[in-house]
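Only one chain is given next, in structure tokens, and it is the form predicted alone.
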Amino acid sequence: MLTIAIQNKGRLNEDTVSLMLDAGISASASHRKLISDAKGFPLHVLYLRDDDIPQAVAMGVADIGIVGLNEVLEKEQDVEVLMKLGFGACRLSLAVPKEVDYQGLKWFEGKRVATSYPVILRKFFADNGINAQVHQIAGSVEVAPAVGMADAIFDIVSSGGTLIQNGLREEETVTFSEAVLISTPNLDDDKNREIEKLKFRFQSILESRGMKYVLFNLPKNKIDEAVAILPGMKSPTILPLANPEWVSLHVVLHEDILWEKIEQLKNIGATDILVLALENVIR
């Protein structure tokens, strides 16, 4: 049986539990528990702080874990990144007070930069030949310049709203992050087989997100035009109707192009268009 470490609370915990549930695996979302057994897959679930997950996986306390890539990069533990999970997206960026006349990275030379991610930042500065003072602080990094603790900050940015509220301006994106599945290196064959099964479930969920199942009726003589419009997964499914002059086409479309394609299909005579949610894509 595998042991998986997940964040004990917060948005990443909620998204992780949701992904597992979509994959047929139910686990408690409560941050009051340390460990529980999942249903629907042979898993022990270990609830930890996000910054403890890479070490727990590296030590083999947990076989696998779900955590932000930012924590993997910062902790530098011996773990394998198995797959990206499509949620928890953010970036780690350098930000300066909005009144600063920023002309480029050289501005940071000799400056004090506050951060909760000193390892990532020091490596970035070293790679770019910048000699800055990196100050590690916990808590609200954004207030450091306002209270005189730093000249700039390096922190996680999602929408950028928090920076604006604290009079800061994002200037340099150092790296991007999202939730990833990590594992202990050199697990035995039995555990690796179980991990592959879990990855298969997760991948089917990720591939279905943002996809819609579309079916519609179309004059038979318009099939070639419809096929040219549709970018289906391979090609649309075409079924005969009772009226020999008409057919029904079934296709999977990404929601980003859904309405554009529907308009094009209507223009060539498509009718009775149904758009359905897609739960899983299993290849």
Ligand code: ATP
Second form
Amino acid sequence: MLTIAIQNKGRLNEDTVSLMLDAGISASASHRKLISDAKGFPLHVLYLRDDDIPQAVAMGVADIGIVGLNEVLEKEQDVEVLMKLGFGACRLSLAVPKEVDYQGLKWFEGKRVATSYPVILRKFFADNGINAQVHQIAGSVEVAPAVGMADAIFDIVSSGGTLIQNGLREEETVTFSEAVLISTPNLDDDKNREIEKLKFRFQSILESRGMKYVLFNLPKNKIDEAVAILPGMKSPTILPLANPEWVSLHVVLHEDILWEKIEQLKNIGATDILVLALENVIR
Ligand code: ATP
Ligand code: MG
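Let me have the form predicted in complex with this ligand next, following on from the form predicted alone.
Whole complex next, starting from this chain.
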């Protein structure tokens, strides 16, 4: 049976548990347990701090894990990144106090930079030929310049609000991150087959996110116009109605373009438009 390591609490825990739930796998969300069995898929679930997940997977304590790519890059453990999971998006950036007249990377020469990601940062400075002092601190990195511990910071940014609150300005984005599924390299065939099943479930969930199932009635002579409005569709499903002048059209649309398309369809005579949630896209 596979063992998966997930974050016990914190930012990734909830999205991880709900991705698994959408995939028909219920794991206890409780962080008081260290290990439990999931329902809906043969899986042991190991609850760890996110920092420990790459190592647990590299050692084979867990066969797979869900963790931020930032931790995978920082810990440099021997794990395989199997797929991106579409949540926990953030970037790792260099930020300087807002009063600094920043002219480019050369500014960091000889400066002290506080971070919880020393490996990623040292590599970035080395790749760019910058000699800076990297100071590793465990938390509250963003207050380091204000208290005189550093000249700048390198940290996780999502909205950027925390930087602004601390009088800092983001200057260089070094890398992007999101939650990823990782595995121990060279697992046996049985485990790989189980992992493929799990990936297939996650993939179908990710593909259905943001998608809506839309059906509407349309005068039969407007089919060509409707198809032109719905680009990228191989072919919408067209069903006859009792009235031979009318048809029912069924399409899957992303919510980003939903309202725009609905307006265009109404303009060519679409009526009785139903928009339904889509649970799964299985290809
Ligand atoms: P742990 O106790 O498990 O070590 P933590 O305090 O290190 O937790 P969290 O703050 O829970 O970590 O963040 C976990 C992960 O969430 C990060 O490593 C990153 O991949 C992702 N993340 C996404 N957006 C943000 C953000 N704005 N700040 C921090 N982490 C973020
Ligand atoms: Mg952590």
